[in-house]
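This document opens with one chain alone, in structure tokens, the form predicted alone.
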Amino acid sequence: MPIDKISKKTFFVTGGAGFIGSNVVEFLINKKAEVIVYDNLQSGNYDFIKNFSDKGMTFIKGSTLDKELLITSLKKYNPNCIIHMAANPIISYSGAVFDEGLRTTFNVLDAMRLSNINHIIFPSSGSVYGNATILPTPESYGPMLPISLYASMKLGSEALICAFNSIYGIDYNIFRLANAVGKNMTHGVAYDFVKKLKSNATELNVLGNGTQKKNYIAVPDILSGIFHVYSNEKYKNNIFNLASSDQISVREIAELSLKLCKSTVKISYQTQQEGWKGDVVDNFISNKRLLDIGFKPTMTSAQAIEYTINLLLKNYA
């Protein structure tokens, strides 16, 4: 990607101490950008980013629910782009959908409007498609009928961004991510399996019957895809699926986890297919649109999972 699109630019990253956000910060710092991290540390971890404080990163402890602080911060630093990562990653009740999802996105957009900031990057989710009847699912699929509160929050945030673009001219790049895995992850199936196996488990309990299939994407490919799009003006104001080109089942992930953790415990499955209410049991979003503009993921779903488990095992070591 053209270095001049990132180098010496200023990026304001909400939720920059979280899983994907902290990786975004590291990527931008390595590209010689100036980075403002705005995070209330409710689900983020300052340890993920503390080493960048003397390399071009400024940290602001603040909530995206505090619009006045947002406006003050944006006017002070006048960033070229907002990367809006702030959200509750585990939304399970309606109050959090509104306050920690939709309201945070509205506040960020309104603060941008009032501060004359004109570009936002937003990571949405492939779960917005719900139980899609077309697999792999393209960006043009509809109607989208989310089956979880988290997915409904992401889809609602997309709608707000598109409305602010239409009314106030705020440009956007929206990415519907497959299941994200990699460095600094704090939840998810690979994380949970390694954590269980490293706690001297006598068996590995799996949510659902293991036949659930999803496509995954590792953080390095997420970063590559996002900034491949950001670096080309003609891709502004578009929505892209960001995913690997295949799927892996929960059963395969469980078996791979045992192999890499060198464990021989029994795997225990449940009778129902879904792991939880709102679980999309066959989630396969198409990455063709990104492939057509020159982006190609470097890892399959299985490789992304293996890469992540090895990172987790290094942390335990």
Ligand SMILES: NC(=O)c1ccc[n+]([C@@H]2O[C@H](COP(=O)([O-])OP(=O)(O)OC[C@H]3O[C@@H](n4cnc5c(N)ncnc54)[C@H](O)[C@@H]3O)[C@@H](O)[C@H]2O)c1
Given for the second form:
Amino acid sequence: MPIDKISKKTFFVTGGAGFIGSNVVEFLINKKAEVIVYDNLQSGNYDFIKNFSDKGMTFIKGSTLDKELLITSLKKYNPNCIIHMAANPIISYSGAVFDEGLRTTFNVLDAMRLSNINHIIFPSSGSVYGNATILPTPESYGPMLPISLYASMKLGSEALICAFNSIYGIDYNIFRLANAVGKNMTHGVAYDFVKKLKSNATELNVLGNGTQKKNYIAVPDILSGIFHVYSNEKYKNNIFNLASSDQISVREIAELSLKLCKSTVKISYQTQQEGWKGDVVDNFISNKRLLDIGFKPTMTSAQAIEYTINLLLKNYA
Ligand SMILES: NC(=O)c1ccc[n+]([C@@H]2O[C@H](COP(=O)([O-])OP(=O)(O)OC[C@H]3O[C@@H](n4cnc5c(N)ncnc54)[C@H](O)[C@@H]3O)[C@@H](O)[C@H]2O)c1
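Can you now output the form predicted in complex with the named molecule? The one shown was the form predicted alone.
Zooming out: every chain and molecule, the one shown earlier first.
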């Protein structure tokens, strides 16, 4: 991977104290970039990144809803690129869609326009396709019919980014991520299962009937995928799915969790397939477009889950 677009460059990472964001920060610091983290610590954790403060990271405690602070910070640090991770990853009520999803993206884009910053990397989601009829689902699939507020917020954010590109020339790399797993994880099914099993639960209660299938992606593969694309100018202003090449079911994750946690409790399932309203029960996004440009994830979905559960167990040990 060419590092001239990373080394000695400045990245402004909104949400950089969160699960994926903190891994992005570590990656960039290791590549000798300068990193400005802008995070309100709503769901992030400063402990994830505190060791980088003497290695080229600056932390600003601020909200993307505070546009003035955002503009002042961008003007002060004049970054080469914004990696916009800040969002509420578990949007479950309608009020949050606008403020904690769409408005945060709008503010970041508008602050970029006003500060002459012209490149954004944005983590969208594989859930934007809704209940797609083509699996694995390619980026060209349509019509896009999201079935959750979270996915609608992500699709709306993508639309805003495309419009800012068209009108104001702000370049972008959008990634529709599969379910992300890995170090510093604080939410998601593998995290929930391990947490339940470690709290001496007598039963592992699973949301849905366990047949829901999704593809996953481990953080190291997310990082190499994102920067594989970012490092090559010719891939800018494009959308890429970023996922492993296969799926795993919730039942398989539950069984793997029991095995790795050395637990023998009973797994209990619900009768309906979906775990919650808006759960895409068969989510399989195609990574062919990335494979075609030479990026190959190193882990299958099952390997990504196993890798993550082992990391979580190390934290408990
Ligand atoms: N985790 C996944 O499976 C997944 C999949 C697809 C896309 N994404 C996207 O990736 C991004 C990071 O997700 P994550 O799983 O690391 O979530 P996370 O909650 O761990 O990280 C989000 C970070 O943003 C910060 N934040 C939230 N609102 C903010 C605001 N208004 N101003 C400043 N900071 C704010 C939080 O404090 C946190 O540090 C999100 O945009 C999410 O939607 C995540």
